[in-house]
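For reference, the chain that follows is the form predicted alone, supplied as structure tokens.
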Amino acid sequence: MGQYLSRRDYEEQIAASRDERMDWWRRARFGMFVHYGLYAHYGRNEWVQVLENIPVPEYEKTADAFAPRPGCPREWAQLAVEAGMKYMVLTTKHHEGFCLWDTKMTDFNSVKRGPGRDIVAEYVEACREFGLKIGFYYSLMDWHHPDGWRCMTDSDAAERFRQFTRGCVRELMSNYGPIDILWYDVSRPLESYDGWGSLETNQMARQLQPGLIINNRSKLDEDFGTPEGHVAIQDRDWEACMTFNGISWGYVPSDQAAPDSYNVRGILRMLHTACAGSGNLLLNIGPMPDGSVPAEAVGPLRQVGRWLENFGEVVYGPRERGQPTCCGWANATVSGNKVYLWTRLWPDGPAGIGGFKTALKSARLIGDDRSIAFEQHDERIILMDLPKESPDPIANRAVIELEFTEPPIHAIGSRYRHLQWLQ
């Protein structure tokens, strides 16, 4: 594969070919995360054999009672579509060390056991037919091979550990054609770059996949940051990783996830917060034993499609970082000189907002397009014929733009400086 460069050498290369690689996922804002292994049988956590305590031999026979239906990476596709996402990153191989692809390093993998099949193949297609982009997760962490655990005492092992995980990133990397996204999880138990040979899988990585993105879980910084859990903004390219239920990011039985799911409101707000941030949202689910989309998850997804449909131009693409508090009755994002206000209430009549010192151009509603008339004097802006009741019916949130003669500067209270909170 050629020399490797030292990590300086090789942070400043990525860093100049970042922005054209990084285009298409700083526009995309909106990502499906599929978490699916031989966890969905057991319907409780996606890490049921250590919570639990399952030896290897036992938990290593789910393998052959794994059977994903025909399809069901396409019903995985279809519905990121309906939902108004991108692109789709899969659990090549979790934790537990079962891989759904063909690969030549373990007999531990989908072809050889339960299904006889490359689902990682199948998925590949799924959304190349749908015309979403491709991510690959893959656990540096595995509790299924000899080495997994040894390599944090034992330099022969480690040494083993490094060339499983180079060839199983070099296949996945290798046989299904252009890959978009490499998203790694848990360097565990070796926690430095040096331990898992970061440096030199990544940049073979890249090299058979000019285009490729890889997350910061490698120990390395390289492309994009990942909170968990939390739609949390960082100063720099991030993406927000988010269960859909609140409970697992494997399967759980409906009736027990539903009262945590997500409504379309909950999605809503989360991708005001990454588009805001100027991050992206990629949001789980964890299918059941058979493949299929858990019935919680599906109403949401589909209820946020139909919102993008009329609003998308609010979420996909470029965004500036700070959201303006200038009204209690919406949240803003900002782009370029636009202002849109995501409504949290509808206002009954005029309705005000504050702190704008840039002269407002004009006023419109996301959607239908209809102008609305406005005052603007004293750092404030009056917004005048609003309808009576919410445009939007499937979440009761509107979008309204606000578009300034330039770059809107707001300092929201300066008529009230006297409160020390503001200052």
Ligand code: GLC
Second form
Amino acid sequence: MGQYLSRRDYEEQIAASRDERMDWWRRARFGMFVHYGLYAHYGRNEWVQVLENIPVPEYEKTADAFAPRPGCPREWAQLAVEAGMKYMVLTTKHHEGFCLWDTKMTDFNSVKRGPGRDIVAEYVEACREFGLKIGFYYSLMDWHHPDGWRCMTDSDAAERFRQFTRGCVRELMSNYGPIDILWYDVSRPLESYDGWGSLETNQMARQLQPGLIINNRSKLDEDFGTPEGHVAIQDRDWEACMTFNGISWGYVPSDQAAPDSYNVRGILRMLHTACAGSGNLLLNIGPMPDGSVPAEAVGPLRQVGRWLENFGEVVYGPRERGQPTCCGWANATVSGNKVYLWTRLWPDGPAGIGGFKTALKSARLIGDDRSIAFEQHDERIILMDLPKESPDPIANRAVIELEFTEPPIHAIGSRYRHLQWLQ
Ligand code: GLC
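Follow the form predicted alone with the form predicted together with alpha-D-glucopyranose (GLC), if you could.
Below, the chain from earlier opens the complete complex, with every other chain and molecule after it.
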């Protein structure tokens, strides 16, 4: 393999630099996914080409109608900042094969067709302007490239397609300054790291971008796992990617998406699970054909941003994995000696918390230095003087910090022998 390391040596090498490379990512917690491509024109899911069996020549014509409004990447970036997100990931090429950058690898791109502009360059500039870290999504699977399926049965086509893939990644990693995340998707049909040449391509990418973080979808484990469509805690660095509406990654008309859309509480619930499991949340928007942010996303994202202005200290930053179930009125996250209770129901009187065996030192509301009076006995904490109403007008999701004398030990139901299986 010449200049390239074996898989074992490569994995050892990237593991050794992982803490340093991923420090910002582990603190960031919350990012914006942007699915933007020709499928926006159809407004019926980013898989429309395959799901509706549209022939390539017919689909291809959409490229000439592709007309992002000037400045739309700035609007995405601005909204991401308003939402309290710290990074973005843009689909530079989705499965349809249309490249949003000035590539020499194919003419099917946004400079040769449609707007005649390098949308990736505009996006990178917008991320830099707003201080966001920059991620590139890249679909390995390609429905447009003639070798995209031929590579399955024809070894020459497979080699050409590997070279095409490597050439695209090389351009993305060479032409836009420092890039933070390479986010691969769908490894069909080659289905192995050998098939895709991922070991070599990813080493090349890291040589070009020494700080790069790579996801796990090129058939190598790389830096982080990518649970999709559910915020599922994993035993490694992980990032859950979620659509905004439960229907589609690509644009669907707002009036139809709205009933299923996530509201501010839904998004906070996802963020809570991400924090509790020491993972990240990558929440998607599918811009409209002209690149505008879909209306149903704007309000909830701004509200989440306002909530994060008040409670961000419990979200950003490294967390331990684990979420004690300690009461019905709040969900918990843990950080060292501290437990954060993200309230779900505001208790209208003294509020009980069961199961902590460790001594509580203090309790306070995030955003308020005044401490909350408490009693603690028999593995039961009672907060005595909470305000009558939730101090969070945005989502009724205030956060209470409990600081213990040492990392807390917790076991629910210890008074009730029937529940010993919980411990
Ligand atoms: C899936 C879908 C794709 C989407 C991706 C996001 O793999 O094929 O449309 O971009 O998930 O994670």
